[in-house]
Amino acid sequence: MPAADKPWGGRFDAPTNHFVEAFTASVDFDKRLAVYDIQGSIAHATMLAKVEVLSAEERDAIIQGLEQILGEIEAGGFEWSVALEDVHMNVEARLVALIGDAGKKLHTGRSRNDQVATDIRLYVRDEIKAIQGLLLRLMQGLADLAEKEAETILPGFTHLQSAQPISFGHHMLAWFEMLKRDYQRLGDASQRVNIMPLGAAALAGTTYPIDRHYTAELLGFSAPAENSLDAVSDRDFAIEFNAAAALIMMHLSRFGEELVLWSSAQFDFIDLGDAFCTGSSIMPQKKNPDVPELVRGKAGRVYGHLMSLLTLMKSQPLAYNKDNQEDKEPLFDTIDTLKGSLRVYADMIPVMQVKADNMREATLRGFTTATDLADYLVRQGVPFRDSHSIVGQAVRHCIEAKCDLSDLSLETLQQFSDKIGADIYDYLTLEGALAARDHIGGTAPKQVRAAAERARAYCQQQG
C-alpha cells in the first residue's frame, strides 16, 4: 500500500518496505479485540456527538456502520490487511468503505495510543470475570470433594514424609484456599485495570471539548485516567495481571505434582478419569496423567510470559513506544493458557476417584502418630523436649520390631514412660488423631465439613 494511501502517509514520500511493513504490523493477533475496539469507538463517536464536535447523523451513521463491521467479524466475513497495520486501522478503513467521510471524523480527538489502551482493558477487565468464573467452578468442585472425603485418611507430609494423618478433604481445601487467594486478588487487580485511558490522545490530552468522565461512564469504566503521559504508556495492569495469573499457574502447578504423585503405582491414592490421561505407544500397561504434567509445564510458560512483559517497560521513557506492541502476545498467550488449565482442572477433580483404603494404609506406615504420643505425654506433665525424646524411643523400637506405635501394647509403651496410661490408644489411632484436632483450621472431620460449607457459601455469594 502506498504510503500516501495509510491513515498517516500525508508525511511520507516513499512507501513502506514490504518486510518492514509485515514486520511492524500487529493484525494478526490484535484482531482479538475487534469488539472492544468497537465498543471504544461507539462510545467515543457517542460522546463526540455529546459534545457537538460530531453531528447527531453522523454518530448515528458511524454507529450503523460499526455494528455491520461487527456483525462481518463475527460470521467470519471480515477481510483483514495486513498493509492496515492493526486492528483499529482495519475497522476505521472498512467504516470509511461504508459510510464515507463520516467514517474519518471517528479519530477526532483520539489517537490509537490511548485507543489501544483502552481495548487492552476492556478485553482484560472481561477476561478477568471470565477466569474468576473458572476459579469458582474448581473451587466449588473441590469444596464439594472436601465434604465426601471428610473422613478419608491420608498422610500428611512435611519434606515428602509421612508427618501425621489428615483428612483428605482438609487437603483439597488447602487447594480451595490456594485458589480463593486468587480470585481475590484477580478481583483487586481488576480495580486498577478499570480505569479509562480514553481521551489522553497521543499523550498529551486534546483541544476538543471531551467529556471523558461521560465516555467512561458509557464504557462502564469506574474513572477516567488523571494523567494522559501514563494513560497512553502504563501496562502495569497488564503485568500486575499476568503476575496474579503466575501465582494461579504455580498453585496449579503444585497441585498437579500431587495428582502425578498419587496417581503412580507407588502411592496409588487417586485414579484420573480416562478422559484426561493416555497411553503409551510401546507400553501397553500405562496410563500417563499427562493433564496435571502438562499444566506443570505450562506454568513456565505463563513465568516467562510475566518477564517478558516485565523487561519490555523496564527501559521504556514516557511516553508510547512501539515496544508497547509486544505486549499483546504474551497477555494473551497467558489468558489462554490459565483458562484452558483451569477448565481441565475443573472438569476432571470431580470424576477423579479417591482410593481411601491405599491412603489409609499408606498413613499406617512412617508413625504419623507419634506426634499425638509426644503430646499426650505433655499433657501428663511431661516437658515437651523429654517427650520428644521418649517418642523418639519409642519409634526406633517399633522400626526395630517392624511394626507401628499403636500395635505396641500398653507394657511396653509404659517401659518407655510409666505416665502412659491406657487411654494413649484413644490417640494412637488414625480417626483419634484426626477427631483430636477439633478447632477451626483442624484436620477433624467435623471441622472439615464446616469448612466445605463455608467454602461452597462462599462459592455461591461470589457467582
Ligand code: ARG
Given for the second form:
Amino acid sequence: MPAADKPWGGRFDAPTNHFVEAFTASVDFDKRLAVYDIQGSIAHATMLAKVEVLSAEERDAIIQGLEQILGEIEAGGFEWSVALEDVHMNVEARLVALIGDAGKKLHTGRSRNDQVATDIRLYVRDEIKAIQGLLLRLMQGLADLAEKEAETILPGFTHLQSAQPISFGHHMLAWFEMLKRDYQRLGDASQRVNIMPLGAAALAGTTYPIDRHYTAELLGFSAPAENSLDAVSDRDFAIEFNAAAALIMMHLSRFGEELVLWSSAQFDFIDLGDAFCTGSSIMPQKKNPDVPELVRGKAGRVYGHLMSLLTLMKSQPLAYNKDNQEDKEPLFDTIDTLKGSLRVYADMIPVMQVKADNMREATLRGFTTATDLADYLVRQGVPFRDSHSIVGQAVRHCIEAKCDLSDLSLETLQQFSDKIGADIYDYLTLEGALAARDHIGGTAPKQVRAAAERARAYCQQQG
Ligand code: ARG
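Please show me the structure of the same protein in the form predicted together with arginine, now that we have looked at it in the form predicted on its own.
And the full complex, kicking off with our chain again.
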C-alpha cells in the first residue's frame, strides 16, 4: 500500500518498507479487541453528536456502518489488512469504504492512543467477569466436595511428612479460601480497570467541546481518567490484573502438585477419571495426570508475562510510546491460560473419585495422633515439653514394634507415663483426633460442614 493511502500517509513521500510494515503491525493479535473498538467508537460518535460536532445523520451512518462491520467480523468475512497496521485503522478504513465522508469524521477529537487504552480496559473488564465466573464454578465444586467428604480422613502434612489427621473436606476448603481471595482481588483490581481514557486524545486532550462524563456513562465506566497524559500511557491495570492472575496460577499449581502426588501409586488417594488423564505411548499400564501437571507448568508463562509487562513499562517516559503495543500478547496469553486452567479444574474436581479407605490407611500409618497423646498428658498436668518427650519415646517403641500408638496395650502405654488412663483410646483414634479440633477454622467434621455451608452461601451470593 503506498504511504499516501495510509490513514496517516499525508506527510510521507516513500512507501513503508515491507518488512517494517509487518514488523510494526499489530492487527494479527489486536483484532481480538474489535468488538470493544467498535463499542468505543459507537459511544464516541454518540457523544460527538450530543455536543454537535457530528450531525445526527452522520452519527447514525457511523453507528450503522460499525454494526455492519461487527457483523462481518463475527461472520468471519472481514478482510484484515496488515498494511492497515492495527484493528483501529482496519475498522476505520472499512467504515470509510462503507459510508464515505461521515466515516472520516469518526476520528475527530480522539487518537489511537486513547482509543487503544480504552479498548484494552473494556476487554479486561469483561474478561475479569468471565474469570470470576470460572473461579466461582471451581469454588462451588470444592465447597460441595467439602460438604460431602467432611468425615473422610487423610493425613495432613507438614514437610510432606504425615503430621495430624485432617478431614478431606477441610483440605478442600483450604483451596477454597485461596480462590476466594483471588476472586476478591480481581473484583478490587477491576475498579481500577474501569476508568475511561477516551478524550485524552493523543496525550493532551482535544480542542473539541467533548463530554467525557457522557461517554464514560455510555460505556459503563465509573469515571473518565483525571489526567490525559496518564490516561494514554498507563498500563498499571494490566500489570495488576496479571499479578492477580499469577497468584491464581500459583494456587492452581500447588493444587495441581497435590493432585499429581495423590494420583500416584504411592499415595493412591484419588482417581482423576479417565476423561482427565492420558496414557503413555510406550508403557501400557500408565494413566498420567496430565491436566494438573500442565496447569502446574503453565503457571510459568503467566509469571513470565507479568515480568514482561513490568519490564515493558519500566523507564518509559510520558506519554504514549509504541512500546505499549507489546502489552497485548502477554495479556492475551495470560487470559487464555488462566481461563483454560480454571475451566479444566472446574470440570475435573466434581468428578474426581476420593479413595477414602486408602487415605484412612495412610493416616493410621503415620503416628498422626501423637500430638493428641501429648495434649492428653498436658491435661493430666504433665508440662508440654515433658509430654512431648514421653510421646517421642512411645513412637520410637512403635517404630521398632512396627505398630501404631493405638495398637499399644494400656499396660505398655503406662510404662511411658502413669498418667495415662483407659480413656486414652478415645483420643488415639482418628475420629477422636478430628472431633477434638472443634473451633472455627479447625478440622472437626462439624466445623467443616459449617464452613462448607458458609462457602456455598458465599458462592450463591456472588453468582
Ligand atoms: N497498535 C497501537 C498499540 O497497540 C495503537 C496505538 C498506536 N498509536 C500510535 N501513535 N502509533 O499501541
